[in-house]
Structures are given as C-alpha cells and as structure tokens.
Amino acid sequence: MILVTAASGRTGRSLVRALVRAGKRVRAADIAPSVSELRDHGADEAVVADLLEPGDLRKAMQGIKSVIHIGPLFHHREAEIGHAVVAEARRAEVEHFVQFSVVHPQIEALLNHQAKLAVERAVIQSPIPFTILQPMHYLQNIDVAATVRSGVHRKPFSHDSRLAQVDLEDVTTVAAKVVGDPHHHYATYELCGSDYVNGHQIAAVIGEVAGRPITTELQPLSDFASSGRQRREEDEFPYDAMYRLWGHYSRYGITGNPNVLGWLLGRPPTTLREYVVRELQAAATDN
C-alpha cells in the first residue's frame, strides 16, 4: 500500500490517477474530508489526516510499505509536516519515502522553496531509502480553456520574463514509476519540460492553437488578497511567499534541464503545444 500525502489537491489527484493506472494500491491522505471522493478514482482508502496531529498521522501510516509526500501549497507549517510525516515513516520501517520537492530549492529568498530542502534534508538523512523529486513551474499554472474564452493570458508576474514549464501529468506518471522501486532508491530528479519561454510566447501559442488572437495582461497582487475579513497570522505567510515567488520570477525567470524528465519517461516531455491542444480538447469535450 502506497501513502500520498495532501491527496486532495492538484497534484494529489493527478497522482492517485497515475498510480492506480499503474495497478498500484493507494491510501489517500488529506485533511480536506474531500479526499473521500478520490475513491471514485480509484483510491482503495481514503483517510481524513491532519498530519501534525500525532494519532491520525500514526493511523494514516499504520500497514504503509511506501510514502509520498506532497507538502501542503504555501502552508506556514510545510517543513514541519514533512519532518512529522519522515519521523511517523521511520517509525513505521517503511521501504521507500518519495519526496515531492521544487526545482531549484536552493533559492532561499523563496519561502516556499525554504520549506522544501528543510523536508529534502529529513529526508536525506533518514535511514529510509528515498527518491527526491524537483518539478519545475507545472503547465496546469495556466488555464487554456479560461485564456481562449477571454483572450487574454493573465498572470501576476511579468510577461517579459520566462520560465521553463513541465506538465504534471508527466511529474505523476514518473512518480509512479520510480515509487517502490530499488533502481530510483537515493536518486534526486530534476523534473522540467523543454519549453522555456515567457508569457507573450505562451499567448501566440494558445492563440494559433485557438485560432484567435490572445493579448497579455499583468494580474494585480491585489486580485490574491482576502476581503471581508481580517487576516490570521497564518494568512501572511502564504501572501508572502506568493509575492516573492512573483518577484523573484519577475525578476529571474526560472528554468531547468529536460534530459532526466526524458529519460524517466521514455520519451520528450510533453511540450507547451501539446499541453494546449489537450486542454482545447478536453474542453470541446466537455462542452
């Protein structure tokens, strides 16, 4: 049985997909009692977790032979999780502890990126065999369907700027992949597409896919700001660290290498054109 960790988010439901693909045995774990719904997905259990209590993190672990751990989106408690979640897993003498990182986590003026190579170093220095593994800005970042129906491309960081993109529907079929097997064991993978390209690039692409033209547009920080409320001291850390992600992408732009997404993969990573021409279609689909 496979543990996956924030199951009820984005990337977790892309995982559980990919592994139940690959006839792998999944418990779900979330504190969203959303996760329930990810046995109609294929889950063969879904638990209801707040992971830095110790008994529901001790239950979700209980009869586990693998983990991986998809720390919470810009939480203030990321690193402390993870450093719970590694602690339960060495407890429990699981076989193999994936890690769901970021590219580049080094950059430490990124709090987000702070709090991942604090949870790769738990990990690292656990006696559990691990697979680290680094994806790059995911291509879900941006709405086709949304950018077509508009004509505009929207986003909060400049457009003059470019990042290299990977599509997370690659980062799971490889997480699949590698997940209790010996061969990934005490490997770190950087996960990153081909494309590298800024926002003007990725609005032609759309509009020649789309066949209408697509113009760019700077997303205030503002639109990301709660109203009608007074913030909890928690609420500030995910807007700071939101800000200086944007920043510093503004600034530096982001990119990666393509060559290991490739070779784990067995093929090229799913390209900016390939990922809009999907979504268009998905689209179609369900309209």
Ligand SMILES: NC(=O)c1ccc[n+]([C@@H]2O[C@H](COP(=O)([O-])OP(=O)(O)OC[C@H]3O[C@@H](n4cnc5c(N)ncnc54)[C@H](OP(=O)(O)O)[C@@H]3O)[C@@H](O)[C@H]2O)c1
Contents of the next structure:
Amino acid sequence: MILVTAASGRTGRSLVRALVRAGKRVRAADIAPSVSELRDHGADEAVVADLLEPGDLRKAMQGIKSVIHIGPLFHHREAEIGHAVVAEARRAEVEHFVQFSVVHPQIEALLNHQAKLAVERAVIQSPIPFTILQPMHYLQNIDVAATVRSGVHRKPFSHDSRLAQVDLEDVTTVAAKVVGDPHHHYATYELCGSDYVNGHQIAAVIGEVAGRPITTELQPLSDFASSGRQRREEDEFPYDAMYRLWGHYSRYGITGNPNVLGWLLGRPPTTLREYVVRELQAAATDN
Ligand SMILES: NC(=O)c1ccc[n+]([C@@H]2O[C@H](COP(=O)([O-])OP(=O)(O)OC[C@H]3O[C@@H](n4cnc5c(N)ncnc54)[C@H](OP(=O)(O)O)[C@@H]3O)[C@@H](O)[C@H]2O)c1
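Starting from the form predicted on its own, produce the coordinates for the form predicted in complex with the named molecule.
Starting with the chain above, the whole complex follows.
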C-alpha cells in the first residue's frame, strides 16, 4: 500500500489518478474531508489526517510499504511536517520514501524552497531508501480556458521572464513509475518541461491554438493580499512566500533541464502547445 500525503490538493489528486492507472494500491491522506472523494477515483483508502497530529500520522502510516510525501502548499510548518512524516515512516519501517520537492531547492531566498531543502536533507539522512522528485512550476498554473475567454494572459510576475514549466500529469506519471522500484532508490530527479518561454510567448501559443489574439497583463499583487488585519504567522506566511516567489521569477525566471523527465517517461515531455490543445479540448467537452 502506498501512502499519499496532501492527497486532496492539486498535486495529490493527479498523483492518485496516476497511481490508480498504474494499478497501485493507494491510501490517500489529507486534512481536508474532501479526501474521501478520492475513493470514487480508485483510491483503496482515504483518511482525514492532520500531518501535524502524531496520532493521525501514525494511523495513516500503518501497514504502508511506500510513502509519497507532498508538502502542503505555502504552509508555515512545511519543514516540520516533512520531518514528522520522515520520522514516522522510519518508525513504521517503510521501504521507499518518495519526496515531492521542487526544482532548485537551494534557492533559499524562497520560503517554499527553503522548507523543501530541509526536508530533502532529512530524507537523505534517513536510513529509508528514497527518491526525490524536483518538479518545476506546473503548466497547470496557466488557466488556458479562462485566458481564451478573457483574451488576456494574466500572471503576477513579469511576462519577460522565462520559465521551463512542466506538465503535472508528466510529473505524477513519473512518480507512479518510480515508487516501489529499487532502480530509482537514492536518486534525485529534476523534472522540467522543454519549452523555456516567457509570458508573451505563452500568450502567442494560446492565441495560435485558439485562433484569437491574446494580450498579456501583469496581475497586481493586491489580488492576493491578506486582509491586513491578520498578523499570525500562518496567515501571513503564504503571502510572504508568494511575493518572494514572484519577485524571484520576475528577476531571474526559472529554468532546468528536461532530459531526465524525457528519460523517465520514455518519450519527450508534454510541450506547451500540447498542453494548450489538451486544455481547450477538455474545456470544449465540459461545455
Ligand atoms: N504549483 C506548482 O507549480 C508546484 C510546482 C512544484 C512543486 N509544488 C509543490 O507541490 C506541493 C503541493 O502543491 P499543491 O498545489 O498540490 O497544493 P494544494 O492544492 O494546496 O494541496 C495541499 C493539500 O494539503 C492539505 N493540507 C494542509 N495542511 C495539512 C496538514 N496539516 N495535514 C494534512 N494535509 C494538509 C490542504 O488542505 P486544505 O486545503 O484544507 O488546507 C490541501 O488539500 C507544494 O509543496 C508545492 O510547493 C508545486
């Protein structure tokens, strides 16, 4: 049985689907009660568990052979959660620990990278055979249907910056392939897409596929502002983390090499154009 943490989120849902497709047995765990919906998508078990609660974590880990740990997004205690999951996996004598990290976790100015670097260290230092996956910013952060509807590609960082965004479906296909396979023990895999493009180029590809012009617009950070009355760390942390990330993307962009992803998939990574076509076909089917 494979334990997937943060299973009810965007990454987790895609991962559970990929594991089910690959014929694996899955226990999905998340603090959100919506995790129970994953039973309808083929998960064998779904448990509501707060990873910060030792009792919940222990129960979630019972009888587990492999763990795929996804850290909750922009969580002020992400590193602590990761350490707790590694410690409990060790206690439960788990045979393989797959850590969902991020590309270039050594960019420590970024709070989400900082947390993942700390968890990578704990994973590497534990006696459990591990595989670390380092995905780039997902292509799924581009809402193609909404962009076509509005005619505007909007995002909160510079459209001049280039990123090598990756298809989340490629990433979770790889995770389902490596988990439980000793050939992938002690490996760290950077998972990046092959299009190293800026926002203007993304808008042009969407425009070509949709057959209408798409402009670009910088989304103001105020769209993401907290109420200002909140002063607790857990409330402010996600905004601090997001602002740092977008500031970094604006200044430096972020890249990486797609070769490893292609090798693991046994085919080239999904391109930006393929992603756009797929999203528009899915939107047409939904309507
Ligand atoms: N988005 C990207 O482009 C990208 C790229 C590379 C890596 N990543 C990484 O992938 C990870 C997952 O991102 P995501 O977009 O899938 O996140 P997400 O959709 O926000 O899902 C995170 C899930 O974790 C749950 N959660 C929060 N606190 C928890 C706790 N204490 N115990 C158990 N579950 C808890 C959340 O529940 P609630 O919603 O109820 O809080 C949510 O269901 C993040 O670490 C992110 O940094 C993302």
